[in-house]
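As structure tokens, one chain now follows by itself in the form predicted on its own.
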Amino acid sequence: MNALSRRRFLKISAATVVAAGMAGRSSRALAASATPSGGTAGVRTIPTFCDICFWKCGAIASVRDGQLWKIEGNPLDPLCQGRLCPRGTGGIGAHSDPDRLRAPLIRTHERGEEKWQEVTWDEALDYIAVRMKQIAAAHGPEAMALFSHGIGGTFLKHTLKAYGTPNMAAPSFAQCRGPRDVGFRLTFGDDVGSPERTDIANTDCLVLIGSHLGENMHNTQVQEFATAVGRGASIIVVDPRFSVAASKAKFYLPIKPGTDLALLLAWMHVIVTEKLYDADYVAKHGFGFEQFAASLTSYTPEWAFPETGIDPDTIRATAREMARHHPATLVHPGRHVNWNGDDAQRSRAIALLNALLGSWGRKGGFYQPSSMDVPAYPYPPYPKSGRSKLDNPDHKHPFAHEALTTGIRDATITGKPYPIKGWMVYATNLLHALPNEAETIRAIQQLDLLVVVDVIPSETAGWADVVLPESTYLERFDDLNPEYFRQPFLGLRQPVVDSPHDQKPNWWIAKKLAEKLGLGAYYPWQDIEEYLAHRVTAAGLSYPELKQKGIILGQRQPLYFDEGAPAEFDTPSGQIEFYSLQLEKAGFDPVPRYTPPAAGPAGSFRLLFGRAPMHSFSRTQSNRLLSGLMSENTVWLNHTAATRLGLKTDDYVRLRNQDGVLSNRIKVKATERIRPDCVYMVHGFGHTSRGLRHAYGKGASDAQLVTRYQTDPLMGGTGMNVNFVTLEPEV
């Protein structure tokens, strides 16, 4: 396929694009009082911040006559600028979801049968505490592990650390952003961060490689993308699928899946050999440039053509387009970047391309974020563990700077380097988040205790011994959010309405469990507001002001090197490492090297998956407001391939992967907007939990089809775009 250049660049204003998918800015003044109204007549507004995804946008919730009415963006919030995405405005549906968990449950039959007895909180926490004490006595406290997602897990982490285990992990590292963070750390000595430090609003050339802005609804970035499009920035999109972002592009490159690194190396070959890079920037900040440049010699556009399917003229044209706009060129680092197993090196290549263009620390590239200094609460010291973390034994993956979920899973199955006998799972559905569902179930069957804390009855909850129903984010306080961003600020999440049934906030669950474990000394505060007020006051700020506004802004620091931001690189050389001696010393390629991806079985399609703007992972399909926007997913299939198979749009099929796993039925979307060698589906559907009555059986689960994965040797991430499927008509 050749690139699709647009004959006429669409002039779409930022306001028009944002308005298409986002709620309008709130003009209502903040109320002086910020407590749940509890039946009070009239309208009251309470500031908080969203938890439908991890972006944590500031929100204003309106309560009318004691009932949750609507949610809008907080105009004080630098992240959302007063606008929420479709998921954020649909947060009301999480509160009113009739499928949500209502009371603590204890399993009465075999694991996975989803048969429960409703119990009191005392009974549930006593059950957990007794078994955690038994595990500690028999195997040591390190035999408990915590899987957690989001800021809500803070207090459960505190309890588990006080209990004595170091084994805690989040899927966000090994299954999402980890390879990106490692690739950028190896190059610049620093992470991209979350939210990412991408200066999209000021970029003149934005390059998206498999990054679906507008579908993966990261609020700030989507608003800035609209701004960039509106003022005529050059957009280059590399993707096997013609995404929403691709529809705004000057150049669309429909790349063969799995060959991104070949294209990145060819781009860098052009920029180096034609001397289009930022020579002053490289000379001032770079280390090992000569060795790096020499390694690119063979990666010509002509070499890359048969690998990627992108013709040499287009490779050169897009490389020159990037160089023409440097340093205000941003090659986006992406978010969910666990694709093929070489993802840390692919992400390092993205970092190196940005380094050639001089975009790190420059306007229109990557700014230097900052945060407010909010002291931690003065807790007693945690007990020292006699055993180290077990997720990465012998540092097999030497550049994993966070814990590996799959490493904990492996240790649970094998009992090595020591046994794991208990899991606590908070706000993450491991059966949808981790690759190879069978391995996760096998690990669960080795446990003496599985506790799930969640808002909805997820598939993982169906295997639990104890299920604890959490209050939604609109019903609870959480820890403070001193955001690391362009404009530093402190955000507060606080309850807007009461929980409708016997749900409890995570901080209460963590505190009560600690007390039952004899660890009450680790919670010297009586309630969450005492804790929050202490930290805010210690920072020299006003807790009443924070409750009233929801946001307190900090002092903005220089964003770019030429504004005075320090040009510091926490690498061994103290510079940007074009050639990595630490990679070489560890036995890895000091400059990324391309290896062709393995092909699938004859007649199969590579399985690709991603996000939708109205859903967040597998957490929102039972939300009636959001499921009304998308109730089931579809499988994108190239129109020519569909014709060959005798399929058309809205036909139902089942997907069978290379290992014989068969999906639920799913509708076909026959389209020219995807290459003929792959299919695509939105993640998070095909629920099998009987408790999710509304979402049960709707669409197909990509997670069930991801039975194979390639482990990144540098950092242990799981490349999951290595599965292939065939389509079987549903008769």
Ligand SMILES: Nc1nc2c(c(=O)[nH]1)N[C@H]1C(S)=C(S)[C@@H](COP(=O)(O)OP(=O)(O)OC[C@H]3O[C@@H](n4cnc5c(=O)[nH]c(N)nc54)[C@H](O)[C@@H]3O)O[C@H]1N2
Contents of the next structure:
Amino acid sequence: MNALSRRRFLKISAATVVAAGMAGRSSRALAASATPSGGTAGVRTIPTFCDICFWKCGAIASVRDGQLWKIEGNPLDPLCQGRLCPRGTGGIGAHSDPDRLRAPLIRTHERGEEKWQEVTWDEALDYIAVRMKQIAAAHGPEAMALFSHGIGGTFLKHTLKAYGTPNMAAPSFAQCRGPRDVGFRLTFGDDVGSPERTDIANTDCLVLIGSHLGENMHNTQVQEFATAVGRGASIIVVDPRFSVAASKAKFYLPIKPGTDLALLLAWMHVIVTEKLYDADYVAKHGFGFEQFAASLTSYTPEWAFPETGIDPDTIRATAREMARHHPATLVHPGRHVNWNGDDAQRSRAIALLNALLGSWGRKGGFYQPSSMDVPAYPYPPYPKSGRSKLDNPDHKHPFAHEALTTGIRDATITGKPYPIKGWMVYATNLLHALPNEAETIRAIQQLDLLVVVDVIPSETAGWADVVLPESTYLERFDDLNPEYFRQPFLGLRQPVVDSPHDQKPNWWIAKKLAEKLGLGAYYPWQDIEEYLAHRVTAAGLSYPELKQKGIILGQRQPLYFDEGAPAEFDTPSGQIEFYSLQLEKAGFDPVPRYTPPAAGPAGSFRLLFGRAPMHSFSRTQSNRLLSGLMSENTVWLNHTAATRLGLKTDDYVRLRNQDGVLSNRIKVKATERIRPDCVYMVHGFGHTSRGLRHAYGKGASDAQLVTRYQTDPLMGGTGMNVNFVTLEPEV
Ligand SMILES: Nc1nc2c(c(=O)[nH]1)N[C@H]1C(S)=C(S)[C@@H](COP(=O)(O)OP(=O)(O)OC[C@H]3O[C@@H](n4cnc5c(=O)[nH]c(N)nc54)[C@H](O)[C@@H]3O)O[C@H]1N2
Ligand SMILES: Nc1nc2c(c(=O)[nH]1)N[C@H]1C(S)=C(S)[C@@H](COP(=O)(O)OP(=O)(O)OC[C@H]3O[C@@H](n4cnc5c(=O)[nH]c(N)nc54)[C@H](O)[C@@H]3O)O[C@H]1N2
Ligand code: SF4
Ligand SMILES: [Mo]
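Could I see the form predicted in complex with this ligand next, after the form predicted on its own?
Then the entire complex follows, led off by the chain already shown.
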């Protein structure tokens, strides 16, 4: 871990212990799976895995005298190697959050007024089942959609498939990693996965384009980044903002936002014209190299300079630096890559640059992950739907291989290609995750039924007809996690403490709802442990062992081509497609082509956003331990621009976007660490839900300002870095 995040890590560890010690909540520890820890009297330790983000680090929770005490990394876990990130360490604050949802709620007033009455689980699930049956009778079961994010959605997906709808989507595709997966698939025939197959630990040259590791706290990657820095790897960071990662870089390129494709093309121009690429690798595995090379002719560093703001010498020097270290050069594919709407082609350019460097399938580049073979539970077959999913009508975005949240939202608004009348929303805060809040609310107003399953009263819950309070990850079992990774392993989430109120786990909710819908046959198991034990045993493994250790390791497979990993590419040509036959056939550019980003109104700043190490999206601002480390976000503004506007650090402003939307008040951070043409804020703040008593009104929401988005023609992702703001002093 790098020095900065390490310090933060230690800081939060201390804060956690103190605060947890003071919490005094009377949660009863679950003894069932506990293993006595070595020596500390009254302490039980229970292995599980974290859910403060979707990385799923193996964790060991300690319960002291019946109270949840602390949570640490499971040393057996290959993902976290015994260390959680600050958010994971502070995860116990999710259990003790006084603003948690406590009981099922049914709406009593207008949608959005946040007025409900507490009901029993039976009443809530009856209410939902009756309406779901009405929707199926009037419009067909396809008129129900599920939005879910994370492993906890598995059982609700099962119930909704059994009910007969194919319409289910997560924001992690169209609002996050979709373009990257498409760009890499088109090129290598496979995507980079999650956790990404990036061999950061072994790289000699790491290129980060926006990926702000150290603020983006995906644990494995941050640890491996620290290892790479410690080994003296050359780091190249491209970011309009001097990120934590930039502070570790040999080359920092403060690029003009939205122009990365120009830089990538110029880099490839240099590598091709100077013949610095891995010629053997390209000859052996590449398809269409000649056409690709010819397409780069005009993309000189001199051409890229006015586009990107990066001078030609730096472009050449960084291209040569990458080539010098190849194939152990890793141009990181990024994760949240929905920026400008040309994102799949930009991601494809990143894939192509890696292909030139020969890094796919090579040590220090991209390894071949594997997973353990854990058979699915033998459920009855789902009913066949007469109608296909409606998020991408006529395959308008031909390369969308996962469902589009925003496509379901569009169909809900228009009623086409067929009506959507009910939404079930699990562990996603759509009002913070999808661009253009007003469109989401318009869609919600078309519904006959909106059910939100959450742990806290999120903004989306504020619009629901029924709110179902879930047990947190520390209080429940979830589905098994047979992870795809360098080292295959199987992880188990299991309860550490009881839920403090009338909260229930997702599997229970999904099963009971299925029973009320007359779909009980889809849940032949009585209890989740029966299900889990069945699957683990079917995989030839021991469930008691998994409960005791939390992790079972699998057989490590060859990671690189020269170790015997198969050099196979699932593309039409069976090779790495420098020239994409699929894109050509679908009428798109077979090799990436640059179009400059549209400029904003005069005097405005492009709005950029990202992560802070101690928060996850919009889900942790209520967590008292994590909000203690950062209770509101700030807007980063270039120092010169701040002086021109008469603003200084800690002044409050409001941001107004190009469509007149005005944000909550937010503090200025005047800094040299950002270009003068953009501002930056951490995503997830500016909560407007009154039930979030602690987080309410603290900081501003980037999501509210993202009224515009640019849709990626290839795959329907929503580029959200296309909004512009001005700053208004708060008097
Ligand atoms: N403007 C803007 N939009 C974005 C992004 C951005 O940076 N800016 N980021 C994009 C990215 S990369 C992603 S991946 C998506 C993420 O989008 P989401 O997954 O929707 O992220 P969150 O906003 O954290 O919403 C998660 C919700 O799950 C709830 N939750 C937490 N734990 C549990 C649990 O155990 N059970 C249940 N039932 N609910 C739980 C939280 O309280 C919260 O309401 O957003 C995307 N959208
Ligand atoms: N602590 C924490 N860590 C997280 C998460 C979290 O919620 N909290 N969420 C996880 C998830 S789901 C995701 S998807 C990732 C997201 O994290 P990443 O994929 O690493 O990053 P992004 O959110 O795409 O980008 C943010 C960075 O891109 C820069 N940037 C903005 N515009 C441009 C541009 O035009 N060009 C370039 N080169 N850079 C630009 C910003 O200044 C910022 O540094 O983080 C993951 N890790
Ligand atoms: S990266 Fe952090 S928050 Fe995410 S699962 Fe791992 S420890 Fe938890
Ligand atoms: Mo994401």
